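There is one chain below, alone, in structure tokens, taken in the form predicted on its own.
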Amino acid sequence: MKIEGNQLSYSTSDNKSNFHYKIHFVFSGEDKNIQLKKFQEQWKAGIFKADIGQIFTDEANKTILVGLGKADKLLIRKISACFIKLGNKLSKLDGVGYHIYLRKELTTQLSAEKLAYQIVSGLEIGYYSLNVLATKDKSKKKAGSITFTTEDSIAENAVKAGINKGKSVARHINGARYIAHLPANHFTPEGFVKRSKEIAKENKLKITVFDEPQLQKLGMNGILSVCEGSDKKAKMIMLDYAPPGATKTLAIIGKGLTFDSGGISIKPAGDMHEMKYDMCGAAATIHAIGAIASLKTKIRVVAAIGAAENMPDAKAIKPGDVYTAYNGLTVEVQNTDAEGRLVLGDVLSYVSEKIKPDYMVDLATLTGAVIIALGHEAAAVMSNNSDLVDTIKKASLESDDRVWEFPLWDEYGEDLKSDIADLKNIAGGRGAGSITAAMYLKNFVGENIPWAHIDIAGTAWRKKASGTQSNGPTGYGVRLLVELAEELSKS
């Protein structure tokens, strides 16, 4: 698969052919690290205090110090965030690499594999440029290699494993970021078909593409109704990774609105251009299965996405219209801008019936309400199964794709009752919008299937970097789903 953007090269032995900045990790309060005595003046002047996440660059000696703070309060999240910045720095240099010293005090306190994984993924995310359609000032700079040095062979082997995982996962994160950032005239539902086929070919996955005639035959009227006002054709795409010996199946579902104008319930003009990001759930879903397959995780994974474009037109679905979903429920569409749940409903019910997965998770940029609640630092998770939520929370801690649990109490579904159909697609009012959207989706999940809905509207893209999330489209969800698959493969 062609993932856009340069990949960095890595080794665990010094590569003399490239000039390196030397990177040292320093704890605050330690004996100033004997090997770094040349920086005593910076210590004394308070220029570098080794606070966690602090970066100090000495250009004269081509040395970069990364602060770790106090040893008993070490946060790998802060280290990873540093390397996003250092990856960005590297993208502006030509023929320059990094020589990273992993001290024994660090690799004994943290998993060397996890540390290398976070460093590599941070570098790759920071190094990758999103300015892919620009024709001017195209830089031809190419970074040198990234060299890791450890103090024992056990740590070196763990670092090698972390490097391999970091490269694979970051490659798919950047792939998701790339297609998410493309404008709607460059990436359509048909674009999802092409990208999914590339991922399937590389990883030898089974792929099934449902075009509009097939969707009509199946009664996928939720997906079809959303696309009525567009000249782009709706798609449902399924990828199937089935490694030998896998005993459990995880289904991951993604919302893929390549542009969402709101339809007849049209959105305000301000920032409407950002609605090209309404497909980030589907972007993360197809790239996550690519990463999971490349890592050979021992669990069957089925990725399914609904791809559509929501536009106003004489043929567009109107507020008050009623359609029949795939599972037979009738839905009154009171707001055509609450369209993602119409798409997801059909996909969820189809996968529930045909695949009967052991676990099912959907990712969607579903509600603005989740941004009001959580800002851009965490996605909301809502589920019908506490064990699955606990596993997602564990995967969140491992991946640093943060989640926060919202309740899914029956009372939140009361206002979804329609006076003309089985359901209406909005509850009305401004309260608990993310939860009532999840309550709507719950109607399309098969009985007894552990399911979780993750609303990523606040984490899928952002105007400035924060922590381990980049600016622009973040690729949120790829790391989370990789870790989730790994955790579930152990059960």
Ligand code: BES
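In this text, rigid core is short for the largest set of C-alphas that superpose within 1.5 Å between two forms. The structure presented is a predicted model; accordingly, all values stated were derived computationally and were not measured. Numbering follows the first chain given and starts at 1. What changes on going to the form predicted together with the named molecule:
- Relative to the superposed core, Ala234 undergoes a Cα shift smaller than 2 Å between the two forms.
- Comparing the forms between the two forms, the C-alpha position of Ile52 differs by 2 angstroms or more, with the core used for superposition.
- Ile420: CA moves less than 2 Å between the two forms after rigid-core fitting.
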Given for the second form:
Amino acid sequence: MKIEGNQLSYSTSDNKSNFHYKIHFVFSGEDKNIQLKKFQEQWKAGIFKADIGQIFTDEANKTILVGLGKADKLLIRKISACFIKLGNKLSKLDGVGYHIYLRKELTTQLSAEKLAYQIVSGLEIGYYSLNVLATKDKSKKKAGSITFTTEDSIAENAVKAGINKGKSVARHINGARYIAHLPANHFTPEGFVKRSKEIAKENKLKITVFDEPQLQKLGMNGILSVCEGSDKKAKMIMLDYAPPGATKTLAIIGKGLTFDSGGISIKPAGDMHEMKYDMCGAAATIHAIGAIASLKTKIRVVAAIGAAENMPDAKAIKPGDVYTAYNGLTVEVQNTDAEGRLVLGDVLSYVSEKIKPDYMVDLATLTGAVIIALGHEAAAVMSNNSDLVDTIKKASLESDDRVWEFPLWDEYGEDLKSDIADLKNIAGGRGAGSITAAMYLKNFVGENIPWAHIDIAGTAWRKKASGTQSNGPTGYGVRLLVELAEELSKS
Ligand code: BES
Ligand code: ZN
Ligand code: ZN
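With the form predicted on its own done, generate the form predicted together with the named molecule in the same format.
Full assembly next; the chain just shown is listed first.
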């Protein structure tokens, strides 16, 4: 599976000849630490205060100090972002070895395994370069290597387990970022077929690809209508990971618009190029199942994505047109730019009917409104089941993928009634755009299936770096679904 870019290598044996830099993780207020005595001047001058994410490189002593903030506030979210920043820093140094010593103070809030997982996944995300199609200025650096050593009281096996999880998950996060970064002329619905096949092969997953003739036969007119104006062919792809002994099934569903021009309800030109990212939900979905399978989590996971391209053309669906969805509902398409819900509607009802999952979660860059509400720091989660939301919130705390809950009260659905059909695809009006989109989707979820919709339009990519986060596609959702699958496998 191609993901491009440099990767780091890891070992837990103390190979002193192999490293050039020592990396120290430091809590604020630790200026009395004898090991760090050499840096008293920096402490005194206030150059290094060990604030979270603060990195201080001392070339003379070949030492990198990384601030972790207050010891009792070691939150996964914050340290993850901090290691992403460190990884980014290391990517700018030329192919060297680094030594990380894990002392026991680092593991008072987090287990050694979780800490190693956060360090490795963060480093990998930050180390990964995103200029995938550049031919000039491409780094030809050797890949760096990291050596972990641990204080005696920390079990090496726990650290090894954390490293392995970090490598597997980060590989899939970077995999999702790689395809997200590819523009629409390089990555089409057919690209999703190729990528999904690679993931299936690597992890021995069952894969089913639905081409247009099959979608027509099934009556998946939501997916088909959206792709009508494009010369690309719509696809639905299903991957199935069924480990022996698993008792529950989690279905994960992704929106895979490899480009969303808005169709006849065309978008303004300004940021339209960003709509190559409208496939980030599907990218995270297929890569999450890859990561979950490689970790051998004991739960059946079915991943299903709808892949299409939304373009204006003589054949394109027009505002006012009515189609019949897979579940039989008739839909008046008042705005062809509200296309993600048409694609997801068919996939949600197909999976509800054929798989009958115990839990169903979809990821979609569905509405600009979620960016107005939450910016780029959290995705909105909306659900018909409070237990599932609680588990998602728990998974969110275990990863750097933050969620915030919005309500799905019935009243929000009132404006989705159409004069001519069962439903219209926009509520009109200005308020609660993310919620009305979710209310639309709710019509396509099988009865009694615990379902959550996660609107990732704000978190899937970022224009600007901020805090400790870098710009570009984030791979949001991969870590969240990995933790969610792990949580649900315990129930
Ligand atoms: N893909 C967009 C949502 C989007 C917009 C994601 C901006 C990221 C940044 C989606 O298909 C869309 O266009 N939604 C419309 C819905 C509206 C017409 C009801 C929107 O959000 O404007
Ligand atoms: Zn759209
Ligand atoms: Zn879209």
